[in-house]
Amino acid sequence: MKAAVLYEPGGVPRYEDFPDPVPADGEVVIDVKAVAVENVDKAIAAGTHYVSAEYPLIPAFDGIGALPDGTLVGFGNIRPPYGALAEKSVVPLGSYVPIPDGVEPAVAAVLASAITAMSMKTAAGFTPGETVLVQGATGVAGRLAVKVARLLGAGRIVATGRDDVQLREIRALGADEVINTAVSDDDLARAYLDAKGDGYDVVLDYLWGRPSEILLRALTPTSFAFGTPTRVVQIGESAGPALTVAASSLRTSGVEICGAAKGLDPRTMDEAYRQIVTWTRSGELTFDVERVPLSDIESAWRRTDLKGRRLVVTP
């Protein structure tokens, strides 16, 4: 089969013959119909993930595919070196969910990144009329985070990126207020203070790093007043891996931290992805995709010219 072959860490993957998986007992053959390459795929790769690897590999650890009676399934649990980046691949028998009916392949392929932002409900209680602060508004899961927001309800959004030209996109989509991160430290705590309000009550955090160090320290009150509090959902880092809370940061601010997965068991993710999935069927939430066949990888593994759009390879 035709696949792409990493053979190094921080390599790009190479599109080339690679041996086809055969099954184990308890495991079935996927041929595969499209793949999303996320920002954890490209870590990976790198080996600046968690998640170790042995080379050489195929990069992707779910896609959308068909099994061998044709129905089509979202498939993850992956056998390495077999990941989603090939015309087939391997997974244990159950390792897969079938695909409404109405929804695309490279569509299916980008839900996943309008889940994270109903994290703002599941994680942090969000209930309508509540000012959402999206932070890294113009990436593929911000700009989502933004129409999903919107789609629920939210009083007032405030989204932040670092591009002027897609911020006032991200106007379009649906935030009220947008604040530019690329400036002074000075300069962008006081954006947050003059943009947040009567309060951010929900925060999506898709940057870590600095900006969020510096909304941290903005929160904390100059006062005795009680804060109103800000539940912040920990996402993303394209920011930074790391940032330097001040323990006033919590003390006296009224922030909430707490990761994504918080509230997530079977029962909050399957009402997750419904609601995405209705959404998707109505048209009432939209996918901005760029195609590009399997064959392509090694060019569209580089790409830096996506601007808010999810690379979706399609063998």
Ligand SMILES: NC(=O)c1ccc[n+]([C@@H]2O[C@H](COP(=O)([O-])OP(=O)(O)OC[C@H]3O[C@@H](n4cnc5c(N)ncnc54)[C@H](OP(=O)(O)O)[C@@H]3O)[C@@H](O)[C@H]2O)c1
Second form
Amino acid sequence: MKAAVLYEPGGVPRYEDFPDPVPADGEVVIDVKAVAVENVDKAIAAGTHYVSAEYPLIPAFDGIGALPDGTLVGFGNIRPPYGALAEKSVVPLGSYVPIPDGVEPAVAAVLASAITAMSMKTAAGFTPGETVLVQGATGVAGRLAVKVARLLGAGRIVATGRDDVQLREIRALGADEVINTAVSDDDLARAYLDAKGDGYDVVLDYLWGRPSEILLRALTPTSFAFGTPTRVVQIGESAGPALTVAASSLRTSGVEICGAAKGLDPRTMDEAYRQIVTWTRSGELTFDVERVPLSDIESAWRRTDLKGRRLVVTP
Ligand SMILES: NC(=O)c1ccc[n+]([C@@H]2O[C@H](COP(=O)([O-])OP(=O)(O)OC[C@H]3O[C@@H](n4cnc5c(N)ncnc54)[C@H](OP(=O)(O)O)[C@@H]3O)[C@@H](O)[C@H]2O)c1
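The form predicted together with the ligand, contrasted with the form predicted alone above:
Following is the full complex, with the preceding chain placed first.
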């Protein structure tokens, strides 16, 4: 079969022949249809993710494909060195879920990025009318978060990015206010305060690092007045893996920080998934995908011009 084969950490996968997977007892071969290439796949391939890897390997840990009987599924838990970026993959029996009718494979491959935005409900207990701040709204997941916040009935949506052209697009998607983070620390702190209105109820944080450190500092009150509680959901780390939190910014501001996995169990996960699928089928939620054939993996892997579109490889 043809596959994207990676020979060393930090390398670029090559489009090559690779032995077909032979299923062991309890395994099934998947005919791969669509694979979203995400930051986490790049991080694993770069050797910077906590998941260990041995080379050569086929990158991407999940995808959309067909079972031998033709059923379309989302699959994961792939047996190394196989990955999703190939014509075929191999997983334990049951390591897949059916793709709902009416959702094409390339879109199904991106649903997970929208489901993270549902953490505003599952992790932060969002209720309609609340103000949502999306940190990192120009990325794929951040754009979807702005759309999901609108669909869930946010009262106000504030969105951050570092490029004015893209931030205009984010306004068109439904953000009421946008903040460019590519300014001095003091100016950014002021922008967060100017845009907060009655306060940010929920922050969906795809950035972490410098912008979120400045946000938390800006939310520290300067008086003993009661602050408006802000629930920060940690989802991504595009701007940095760590930040410094002053004790006073938690003690006095009412800021609560939790991870996107908070509140997830089979029931809440299923509800979040079903909601995203319902909006997708009805056309209320749209996905910007850039489809490329597997044979173009080398150039596609290097692309930095996607600007909020998800790269989806279709073998
Ligand atoms: N937990 C989950 O299930 C889950 C799911 C999806 C994503 N994520 C995480 O969420 C984050 C975003 O993912 P994505 O797929 O949306 O990525 P993406 O499409 O590559 O977008 C990255 C975003 O971060 C911004 N950014 C990158 N470096 C920055 C920096 N140094 N300072 C400020 N902004 C910066 C980008 O701005 P520009 O547009 O200006 O480049 C863009 O808005 C990643 O950390 C990803 O791993 C987590």
